[in-house]
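First, one chain by itself in structure tokens, the form predicted on its own.
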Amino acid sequence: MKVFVFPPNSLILADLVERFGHEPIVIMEEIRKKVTTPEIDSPPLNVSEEELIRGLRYVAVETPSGIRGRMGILGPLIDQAEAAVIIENADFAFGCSGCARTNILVKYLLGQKEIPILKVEYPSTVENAEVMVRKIVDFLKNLSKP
């Protein structure tokens, strides 16, 4: 099953999803495509016209270009999602897309889909971290495998 990971660049969550037999949907794959494409002519994290145009499917034209560009990458990933794991209030070091408004929109769009979603709070103690991982593992085990 394709599981959207939020924050979308969390290697920790991506690894956990993979360990339980699911495909993590993460932004790193999309960024890798930009970096390894021969015709790249600007830094790989810059917003391109293509992302801006694609982002219009998810946000209005008046939306700032940074949000449109991010949604041009994240939107199609959300469309693929068959389930999602969302860590609320995650520390920046855990994985951050760099834009609070985009994060709100991503969570909203995921909520609009009729897919299983697990929302857990970012842990502040070792005990809370263990509980968080247990909840994620239980959620992933209960998802039907592809």
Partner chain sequence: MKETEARIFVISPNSDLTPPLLYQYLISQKLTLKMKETCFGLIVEGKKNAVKELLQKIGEVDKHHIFSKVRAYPPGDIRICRASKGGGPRPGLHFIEFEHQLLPLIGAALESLEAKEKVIVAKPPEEKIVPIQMIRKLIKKHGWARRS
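Can you swap the form predicted on its own for the form predicted together with its partner chain?
Here you get just the chain by itself.
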């Protein structure tokens, strides 16, 4: 089953989802397609016109181009998602290359999709980590196998 992870580049979530037999949907796969395809638009951190047009499927035209460009990449991933695991206190999802509004929109779109969603928090102690991992494992085991 295809499981969307948020933050979409999370090492811990991507690893856990894969470890327990599902396919994580991560942003790196999409970026890889861009950076390994020899095109004029292949330079790394640029979005092309195509992404901006694709982004219009998810946001209005007056939305800042940053959100539209990000949604051009993240939107199709959300469309593929059959389940999602979200980390609530992921401050690092809003960093130099992150976008708080995109994060809100991604969570909103996932909620609209009516798919099974698990919300957890980054652990600070061993006990918290056990609870988090146990929740994720139970959630993934209860999803039907791909």
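Numbering follows the first chain given and starts at 1. Here, rigid core means the biggest group of C-alpha atoms that superpose within 1.5 Å across both forms. Bear in mind the structure is a predicted one, so any value in this text is a computation, not a measurement.
On core superposition, residue 125 has its C-alpha offset by 2.5 angstrom between these two forms.
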